[in-house]
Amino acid sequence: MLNWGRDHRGRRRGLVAGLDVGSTKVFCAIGQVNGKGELDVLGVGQHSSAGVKSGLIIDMEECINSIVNAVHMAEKMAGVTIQDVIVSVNGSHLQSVNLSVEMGVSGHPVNNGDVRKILMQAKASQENQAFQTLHMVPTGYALDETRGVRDPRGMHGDKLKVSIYTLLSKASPIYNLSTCVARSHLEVSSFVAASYASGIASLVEDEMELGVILIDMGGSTTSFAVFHEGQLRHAECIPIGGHHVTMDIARGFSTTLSHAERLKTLYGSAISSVADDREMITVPLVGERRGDSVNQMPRSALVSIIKPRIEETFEYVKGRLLKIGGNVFLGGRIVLTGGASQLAGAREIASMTLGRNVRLGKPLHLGTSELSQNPAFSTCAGLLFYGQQERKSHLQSLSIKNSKMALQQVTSFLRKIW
């Protein structure tokens, strides 16, 4: 995976923050990389959001102040300051183009030069003004006839060819929300689209590896990415959320957008049972004083309006699969993440609708933490660990830089003494 992001302060002291700006909720997170290369979170901070709908900004103010609350509310509970964050990109603004470069290596053994070259003249041949990079995935490389190789170093052709998988944003949308950020004192390390940052926490190895699809139920989109032998091959966004379905209920039952909120989370499912008719529960009319006039419900009614959203949210995400060709890719898996996931039923409804087994993905690299078994903090928790692999990548790369310095230092000192 490629991401052109810059090296920061932060990495001397290990420090790693990510910063989830999602439609209803806004997380930061704040870790430290110690000397075993594991990931210690330090402190999280949590503010409902304002200003930004469907992943776009449309009230900066509002956004930054959501901003500031969370980043603050984690730096208070870490007892440190950052100076940089990782974020997460979400939105149908999002696009996914698959590449493919050619050049010539003249008959000589590939290298790690001829391998970055060719990524870079892919690279090149995305500029584009109008469109950020955010993701390039080699998928697959070709050397002269020899096709699906893997890793071409050590191997002798005429012809290097790659094939790309890179995800790109529309520009606006990113320099909006990087504004947001720098005005909240802030500077962004790097970005990373949130349903590829939900997977890299939620999946294990072996769905990566054979076939998986990953869908995060935010509160405004659901976003999906399909990754395969390892590396992330799309990722899609879709502008229908778990607050699409408290507006149906609200409308539905002429409540309050709070008291169908609660409704959904105290008894929503969108799977009925035979105790439904017999369940009543109580709904205040919106524009009555508290207590004056209430309606008594029957719990299936409440499932009879929450059973279509879900159900047209998922053939949504099946059609678009379907037109990508998802299944190809598909091993038999599908995972569920984000706070609208654990929505009563919603594993169901998937299974039924896309036709696969269907599990409930959780953050797998944060320990014992609280914050391991809530799916709303995947995409965060995603965010640390990119940012934890990054730091192992520099670390790595310094290390060998250092070595290779140290050896001409002593190749240049016999020399001098031969």
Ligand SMILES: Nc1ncnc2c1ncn2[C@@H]1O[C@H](COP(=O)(O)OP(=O)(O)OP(=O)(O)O)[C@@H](O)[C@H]1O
Second form
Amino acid sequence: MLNWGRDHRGRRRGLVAGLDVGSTKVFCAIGQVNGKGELDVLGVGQHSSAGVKSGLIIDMEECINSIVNAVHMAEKMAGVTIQDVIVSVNGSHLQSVNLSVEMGVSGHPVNNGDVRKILMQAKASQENQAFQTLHMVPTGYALDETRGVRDPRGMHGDKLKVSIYTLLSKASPIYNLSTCVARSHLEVSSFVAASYASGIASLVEDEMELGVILIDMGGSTTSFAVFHEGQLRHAECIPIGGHHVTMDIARGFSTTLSHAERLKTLYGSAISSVADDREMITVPLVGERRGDSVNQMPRSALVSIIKPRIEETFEYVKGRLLKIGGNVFLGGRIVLTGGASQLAGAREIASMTLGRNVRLGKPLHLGTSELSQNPAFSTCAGLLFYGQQERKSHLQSLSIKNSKMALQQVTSFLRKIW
Ligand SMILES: Nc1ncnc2c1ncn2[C@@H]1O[C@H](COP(=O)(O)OP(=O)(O)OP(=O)(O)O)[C@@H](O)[C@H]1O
Ligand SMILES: [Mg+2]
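Next up, the form predicted together with the named molecule, please; the one we just looked at was the form predicted on its own.
Expanding to the full complex; the earlier chain stays at the top.
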């Protein structure tokens, strides 16, 4: 195994690593950005997650154990040792805030410095001991009365105004995550909202441009991110996921969680079919020795347990989307990803409840890599893409003269100041 040591040589060699700390699994992926700027996946590793619930750490030792094992597995497969990781953040503590900031710019054409200054002002206005900014996206500029200015640089006016979308995270879950990562002998290079990462991985450019809602159905969360004009516009997390379906089945059938999980993945569906009453499934009962006592149940009984929970989940999402209001919900299609999106019928229920076209999404642009095989890996794949983008904008900002820097490069410094 090559050991790049602790001197940031990994970063210099284009290594990027993502760590998705989920409630069902902790997943680590290591990639390398090659000379053409493309991402090659070198290794992946996962470990069951017993220390996380609804995106929050509930047992630090368990969480550290899962991180260490997942990272070790990925390092072994990749043949490298990583030093820093891009880490996912999830949970109902995430908060979206839209704000606008104004600044006087009379007497000179607007320049890079003005754009930086106004964005710093916006950042300062959000700073707070209890919340940290995860993502900050300038959504529009105005100069005096002229709205919809794409790039204000070089233009004259008295007052520059910028509208900004910010995604905040409660600070304490971030500290807890940082502590677990540090105690696993790693550094956090960036924190990224899980649903945002899943979107980066599984959406095509046109979807992001025209408007799309990405819904990541995980073990104990359902998180969603709204994209429009190529940018993140909203993100939120609901504490209901695939594990709740499993618990409903275990309770309803008086069976163990592991049997319930098996029944769900093998025979489960959120929509009924005509054959469901005839198809019988075998349910081992809880507390009975293996094979001693089983129930024969029609598959329709399983569907009648699963369906209401999935409907409830999408109703919840719909309620949240309607609350955001505006044109956010008027956008195009919906893309479902995350492990629990594999449940038969989830797509149909989503389409009926939310009244949109729905497709299932998996990580894209990763060829035949293991990472591209499963929707449960979308978040981690997105963390790698995030690292790839960060790297690209860093290299571009080194090679493009300051005065000609694209607006994106000017604003990309925002990522570095958190
Ligand atoms: N084939 C399948 N059919 C139905 N559900 C499935 C299937 N495969 C996995 N799941 C469910 O997916 C869930 C785990 O998804 P995922 O791995 O995305 O969760 P996670 O990222 O660890 O959790 P979270 O994002 O909530 O923190 C589990 O509830 C599991 O039962
Ligand atoms: Mg997840």
